[in-house]
2 protein chains.
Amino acid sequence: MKTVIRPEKDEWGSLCERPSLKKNYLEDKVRDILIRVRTEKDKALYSYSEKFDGVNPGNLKVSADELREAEQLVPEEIKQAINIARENIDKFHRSQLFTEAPVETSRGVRCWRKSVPIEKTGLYIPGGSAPLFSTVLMLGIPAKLAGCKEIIICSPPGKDGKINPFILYTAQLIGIRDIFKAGGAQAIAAMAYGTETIPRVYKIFGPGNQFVTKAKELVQQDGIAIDMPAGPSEVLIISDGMANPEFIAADLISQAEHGADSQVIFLTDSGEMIEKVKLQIENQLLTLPRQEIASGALENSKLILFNTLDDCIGFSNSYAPEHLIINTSDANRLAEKVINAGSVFLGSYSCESAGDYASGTNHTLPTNGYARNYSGVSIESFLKKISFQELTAEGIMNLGPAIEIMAEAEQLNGHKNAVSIRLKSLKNG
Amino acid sequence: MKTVIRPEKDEWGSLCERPSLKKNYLEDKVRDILIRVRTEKDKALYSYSEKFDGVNPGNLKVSADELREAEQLVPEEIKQAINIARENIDKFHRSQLFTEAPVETSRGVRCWRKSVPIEKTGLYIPGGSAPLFSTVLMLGIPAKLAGCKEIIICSPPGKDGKINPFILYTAQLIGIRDIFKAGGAQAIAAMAYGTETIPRVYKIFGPGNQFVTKAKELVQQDGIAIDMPAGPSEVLIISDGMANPEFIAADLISQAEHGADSQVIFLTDSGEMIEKVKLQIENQLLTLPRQEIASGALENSKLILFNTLDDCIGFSNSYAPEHLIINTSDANRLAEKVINAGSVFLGSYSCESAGDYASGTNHTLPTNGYARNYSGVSIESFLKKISFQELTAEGIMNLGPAIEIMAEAEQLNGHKNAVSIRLKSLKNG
């Protein structure tokens, strides 16, 4: 852990820097995978599954039997917990649905927008040791609420050739039954271009390792939309001298256990608090199962002392964290000043885990500073807004002359003529 | 013009295909430009301006004198027309601003989203023969309404070393005064990475040629957001047998004059109407100044006869046009069935030019089939939505156990502990 005392403003830039990811070596490998899946389709998927997952998954599509089996394998206690999370996520994302009223911009000129679901969407759910069934909720619930007609899931099979039962159970709970055994860049390729078994989609969502991230970046060039660019997960915590250092240490560690590349930053206006938090981290690490991973991330973490809490917020806006915890007695005042962040947690009881699982907000958020120019996943991520306009005869008579003048000034006489011909017809009629 | 009679459904796919753009040869050229501007900054911009614009622009930043001069050069009539357009665009985009209310997802758990402007945005306005000052309105007005702190414009200088006065006048009218003389891929690079004179921005908007489009695509890989991927402009018109063929021909031609690669498609359930429209096109072309360009695009255009208007809408949804004109007597019924389109024009008086300039809707729209997965530019394009959550002691006591169970099931014990430590403290307190 690196402690920084009252950095000058011109040091902020370098303190905000993320470790640069050398991703170029990946690009060629991922491009090869994309091309091979595009041409050989299912055959390529089987071959990559043997190579990377070490298994032949049999049918790529998860069967009804496997879905039933998964339901039996998930303990009742976990089903209940998932249901509580589901209800909150549903409630919050449902509140984001609304219909816009038409606007009469001039007499006889009515304009409006309509939200229409993206027809075909694909959700990628990573496999590996920790089955991220919470991500199934975070992507699947808004996709369903938006009304996407086709929603598919790709997730890599385990050594037994099956997808983790928690993932399968959660998917069918929210009504997704088109689930395919494919992981990595090859799964992204399958959803982008389609194979005999896996249908192609228009937008791809979900977290993943560097191969998955690179594949999502590259398929964009073929017109497939993605949720957002991705990088390692991050938390930035701001506290005053009154906060409970146990809570802060626990929150920093919970981020650090994601991976050795996780970004963990603590800002405060109290020098004493920095010492207390350090001590707490050491204590709490002792009993953590993922101690080794967390220690790696904590080595690169920064604890920074500022003169004021406003400076802390200023620095946070420069950093643009994925998760921002404001654990101060005036959290709501500071919240007003947040410009760049993915999701913000206010007060001492709003830990990041709450948002990761069950408060109702989405946990798919912009990392790596992308909170400056991207939003997290929401209902809008699954919708397009189509604009409509209807001009009456009165409308075109009102507005027509202005359009004619502008079109002519832009040297687009065909555009002008489309109006003139209507005005003439109205005059003659 | 190619006439197609009652195509079978399995022919729709090929009829929907856009001419494939061989863009790969561009990639190396554009990459070179990006790298050179990133390293040599202003010096590279001057060098490219000499090479591509054939001029040394002097100061890259447009001066107050140049802005004053531009104001004097724009005729009063055009100023008035611009003002009418401005008011409508302002009214429609202002209606898209709204504040979301917090939601109590569980007792003691409050979640909400706040829209926050992207701090730094860059607008690219093409130069060349036709000065697209309407695009200044379409990008600048929502940027201003959203509240972006820094809004800059790049546009290439003409042979006189100056930016077109219509563009300069429109920019300052809506309050944008940071305008730079730079065009092409080098302007995109300057906005993405910053130079001594041109500040770097977080999101880049605006149309352009293939170099500009490619540059926007590539800078995304460095974390810069863009409005949307781009391709040649398109219109698809649907009419019944009752429509005025003069209007339809004028609308098809107005799209065709954009460029020889423009896509122009006409669908109808009336064989007679196809003949009438063809005749009208021939007549109207005779007097069009951009006749040659329009003829090029019309050569590739398609006029397709379907059995029913519902089939026309079905085909249109497959094609996903940028502009869709529904010129039928039941336009509002058909509008309900639109799934994929950028902007829709209803009835006989809603010509595309109305939306291009002054109805109030945005004219920056998804082309090339991207209407399947992208929306046009709107106020949201200039905003991020940040989520917030605040749990009270009661909130974490309610929700905590479910979070603990889910975190443990995902093998993230640090996440669990962040909750447990709070529950324990509440029990002891």
The other form holds:
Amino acid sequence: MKTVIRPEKDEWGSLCERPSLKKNYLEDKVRDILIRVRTEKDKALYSYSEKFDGVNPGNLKVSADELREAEQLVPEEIKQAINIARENIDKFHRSQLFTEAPVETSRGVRCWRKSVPIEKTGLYIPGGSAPLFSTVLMLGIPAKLAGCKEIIICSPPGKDGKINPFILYTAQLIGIRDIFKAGGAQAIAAMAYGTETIPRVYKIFGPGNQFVTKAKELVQQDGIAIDMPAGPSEVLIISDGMANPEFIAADLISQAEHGADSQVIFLTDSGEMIEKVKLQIENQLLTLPRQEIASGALENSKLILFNTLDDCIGFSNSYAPEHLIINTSDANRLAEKVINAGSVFLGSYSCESAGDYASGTNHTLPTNGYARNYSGVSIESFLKKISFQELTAEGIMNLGPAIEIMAEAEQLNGHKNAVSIRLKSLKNG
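Could you switch over to the form predicted on its own, since the one displayed so far is the form predicted in complex with a further copy of the same chain?
Here you get just the chain by itself.
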């Protein structure tokens, strides 16, 4: 990790940059994948599965036999842990369900909104070296609570041609059985455009690498909604000199092990703490199974010393992290100053892993600075809001003259006339 000492504000912009593939290379590669899947459909999916995953998955749709087999392969202790997480995630997201009351904006004019679930949703669940079955809970539970009629999952198969049994078990636990063996940008294309096997959806959810994120951005141009640009994972940690450096190093490494393109940032007002954290990172990496992956991410990461903790918060708001941990003695005071972050963790014991798995909040969050203008996934992500209005005779008489004046000022006389004929009708009895 690179150590930066008291950077000036004009340096913050460059320090906030994330590691990324060259833009033109990435976009050209992903666009080629989208075009091929759109035209060749299942044939393209099989080809890309052999090319990228090194396997022919057979039937793209997971069979009932595979679902039954998966349930037998998951140890009981993992089933129990998944159920604890399921209950907490359900409880937190269920609290977001409410009905908006109608509002009488003026006499005889009533307005309201109705929440309607998105009918067809596609969930992308990363697989490969880290099969994220927890993401099934994070996306599937709010989709179910929202009332989405059709929910499908795409996830890459392993070398055995099957999707990880933990993913399959978790999906059927929450009632999702339409699961397909497809990963990467090609899975996003399949859900966006449809193939002979995989149905087209109206909105795509789920995190992924830079290829997946770019694919989501590009299909959005064709009218397919996405949850957010959710690419490689990241965490930013702020601490004072009183924090436990062992905790901090563990939190940094936990995010670094997601992938070599992830990034972790540590901010503090204590030079001594930086040295302690660096030593802890070195020690903890020695026993980490995914040491090589984490080390790659740490090469793109930074430890930054600031004069004050308020400067740390200022930099954090500029960086807009996916995950923000405030491990200081005055964490709640600093939390009030947070304006850009996906999810915030306060105090010594609020490790980011809690939010990733079981505290109840959602772990599908905006990355790469998008926390400046995006929120994490919630119940509302799976709903659309339809507005209604109802005007009585009294309502149009009260509001009509104002509408006529505004329409005439905009030179839209047809709009004015739609009101005028109603007023005339009422006047004539």
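Between two forms, the rigid core is defined as the largest C-alpha subset superposing within 1.5 Å. All values derive from a computational prediction rather than experimental measurement. Numbering follows the first chain given and starts at 1.
- 2 Å or more on the CA of Ile403 between these two forms, with the rigid core superposed, yes or no? Shift at Ile403: below 2 Å after core fit.
- Taking the rigid core as reference, does Gly58 move its C-alpha 2 Å or further between these two forms? Yes; that C-alpha moves by at least 2 Å between these two forms.
- Query: Is it true that Phe315 shifts between these two forms by 2 Å or more at the Cα, once the core is aligned?
  - Reply: It does not, since the Phe315 C-alpha is displaced less than 2 Å between these two forms after the core fit.
- Task: Align on the rigid core first, then pass along the CA displacement of Phe211 between these two forms in angstrom.
- Result: That residue's C-alpha is offset by 2.8 Å.
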